[in-house]
Amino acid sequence: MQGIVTKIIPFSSVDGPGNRTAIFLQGCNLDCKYCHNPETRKRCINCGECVKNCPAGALSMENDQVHFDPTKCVSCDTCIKTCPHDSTPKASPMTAEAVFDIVKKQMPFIRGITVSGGECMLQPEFIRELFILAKDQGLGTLIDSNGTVPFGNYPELLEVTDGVMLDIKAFYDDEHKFVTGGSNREILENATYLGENGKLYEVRCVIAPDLYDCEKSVKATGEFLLPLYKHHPFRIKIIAYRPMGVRAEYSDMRVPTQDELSGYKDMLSEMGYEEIIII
């Protein structure tokens, strides 16, 4: 079993509670017009423009395919800014194992271990089993996800998964579809899951506000959570939108104020909600 990985953060204390070693893997299912990663959206199709613009000689072509050599790469990014694809030519296959032994160099330093993406759970099997290896030496376990693939499905992953870090990008369909060009049908039926499993450790709230009426999906959003918080409470992180990282064409979008943040912090409390963070 291989998952095809983006980069590995060796230490992160965004991902998660404490110090933490994040797997990112390659591959989305949603288009999200904010997205500040596109280039783990797909991918590669070995079409060679990155090679062609490579500035340091990291990359080029093998047998069709396009090799990468992370000792020449100077991390300019050229590659990622130059193909048409929305994908990169860092991400390579690994098994689990491949990338347990990169995560037993920090073992003594973190707490656990989070995947991400893309969207990881299009990769649930290969995440099992790095969930296992985790597990054994007694590192904790968290799925950053988009929602949209159905956790029901996957029971043996759950077992060995402490928690998932849920995106509501939007509540209502009609808004979801328009800022990532998916329904979020499952994603609400997720979280419904989720909670009443135990396994709901963080819903994220990414604030666009010109994309959607933010201030009514906040709303809805924490209405709609509320009967599964008080059954198994779970934290909210308000997320403002920034262009660092996105595509040019929504690169000129509004940055949420901090005070339109705080007010939809104070919205969340005043429903009951008592860990909400605003990044």
Given for the second form:
Amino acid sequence: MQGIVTKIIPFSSVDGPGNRTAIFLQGCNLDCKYCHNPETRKRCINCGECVKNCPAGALSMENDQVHFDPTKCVSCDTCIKTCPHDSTPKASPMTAEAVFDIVKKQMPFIRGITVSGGECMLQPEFIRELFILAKDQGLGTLIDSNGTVPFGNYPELLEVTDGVMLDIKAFYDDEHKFVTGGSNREILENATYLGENGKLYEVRCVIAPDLYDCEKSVKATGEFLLPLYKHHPFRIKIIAYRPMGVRAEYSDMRVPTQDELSGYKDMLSEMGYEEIIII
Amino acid sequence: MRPVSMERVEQTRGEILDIIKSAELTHEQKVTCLANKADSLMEVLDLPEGLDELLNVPGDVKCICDLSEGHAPLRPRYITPDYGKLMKEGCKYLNLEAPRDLFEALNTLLIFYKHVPSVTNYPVYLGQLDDLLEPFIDTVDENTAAKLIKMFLLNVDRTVLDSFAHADIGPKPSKTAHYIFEAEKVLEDAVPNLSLKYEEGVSTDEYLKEAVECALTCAKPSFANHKMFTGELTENYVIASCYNGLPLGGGSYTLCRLILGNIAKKASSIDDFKNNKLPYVMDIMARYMDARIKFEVEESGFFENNFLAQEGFISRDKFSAMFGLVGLADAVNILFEKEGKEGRYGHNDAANQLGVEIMEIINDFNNKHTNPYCEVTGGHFLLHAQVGLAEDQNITPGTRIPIGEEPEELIDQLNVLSKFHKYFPSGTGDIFPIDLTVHRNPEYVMDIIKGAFAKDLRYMSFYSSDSDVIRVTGYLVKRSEMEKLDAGHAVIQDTTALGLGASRNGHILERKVR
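What would you give as the form predicted in complex with the partner chain, now that the form predicted on its own is on the page?
Below is the entire complex, every chain and molecule, led by the chain shown above.
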């Protein structure tokens, strides 16, 4: 089957351990205020607005569909900036085989692949097909997810998945709804399910002090996860909100200080967590 | 000895006075420059016909460069003493007994370094430090060992005033290497240059990780493909100077380089380059190297009279010579333009293929040329991808892709490099500035090293895009020292001036960050 692929980064140092090829899938079911790639949120509706604006002639309309020619693209991102619909004309349908052909070019320099998004778990069957191909070549497989889709419904996908990197963007549901537009009930259940099954590789907390009580949330998240951590350790990433790529209305929020971030790290290490990374 | 004109003598006297009065040269640097000026008046080599118009001409038409080795070589260019013998037996000439503990071992080495000559007048090889020191490392407690190693490295940086001085470690992990990493991370000094001989399965992941973390702090160690080097030069090889693979207990008599871009300028077509212009220049350069070697071995008296040879720290029959080249990318691009072909080296399959064909021609030539004094390498020279000189303009080092033209994706750059590293047992290498975020994921660099060595890359260097110590072409300098020199102050190490020249002419601060 085909997945809607936003982009593929051949060498990534920030999408899991070691060097990995990162595959980003289009479409997301949350609406985080600090989203740094809002163009990955929705699928293209072929309105053609970007075709009019592209300065390089890389976009055209063919049979009422936006067509993207990567050879002409100058990566100026005008299409993304002018899209009225939080999408990108660069996302395209690809089979798992076609994606894996691109992944293979990076071997033996990579230890694995990471599927991210958007919210990649909106396309679970595509990920499974891709991971089967990766496992067959001895590559590691990680999913980067917002946790809104229940992993328990996809045991066959988890069989070929080394681990999941899960966002817990706020612990208390009212705050989570304010930050992301959605409830975190399913996300916390997913954390439990993945933790109990040894598939929780990493948990991420995004620190955006203007949006919610970060200290209270990090503390509660740490306490909630501790039994799972003792069962099967995972790492925690404390990610600072940064304005890069963020939609204009949310791009002037306060960036947390290094001291604040270190304070959260210290709090978690006092609870017993060992691998805590500040980004 | 042939006579020289009084005009040349007077001109040299003027240059000597300039050196004496220079505000930017230290005393040691002046002495070295004065010796070179004296040597420049010598005419003793039996030079091949046609050399003059290829060698002694302006930079944009020069086809052969002898890298300032001088007119009457009084010692081999690179010397790689067997320091293991020193540790076991001591040295009669220096009246040193074999060391018995770490204090004595380090002191013995520091004394010995003062007596190892080279083209820079400083040793270019400081030994396989882990093998040399590990037998003594437990003769003191851990804190003392760490402190002694740190003081040793500090001493080397402040007294061996040239960052072509190169120490080796690996492939097995050691306490010594651990102390070196810990010290270098704090010292952040340019000297010594440091290579880790890496072999997957022999070098542990913990060891490699520690080394990568060190490299991201202070731009060293670099990583050498141990399996590849041992396959060509046996276990008894060293990495010296920039990244030069050489036999232990010997070294290299000489290094000259072909300037391929300038040779390509003289060619009317790709065929003319391959069949006429390149072979003509290679032949003259090889015979020039033969003449230099003949003088060193038969006339200079070095191998009869220097204590290193007399006591067996080196032996004449372990020396070879380095047949160097620069500007493969330049040659390919110039030839493509001449023939109206689209595509550039590093980006286009046909251009890269022409690069491979040129390397095959050079390799074939070298395999056919013999020199009676290069027994250790089968009577042949070793090919060397030279990294460039400070004054080089529009010359791309070795087989590298020019700075500013690196492919957008690192994978594409690595795939091009993997076609070329195999040709150069006496050294080639590529340099990658790494983005700061990788500090939190050293495994990223580890994966790239492992993949690269599986694909026959030979030698790789990394540095963090924000670090003070950076790799210029093959050696290290401190940005802060370059700024001092740029402001007109004398600086302690010779190589800072080379780095400053390279940053002006070679754009070394503009490499693509990965």
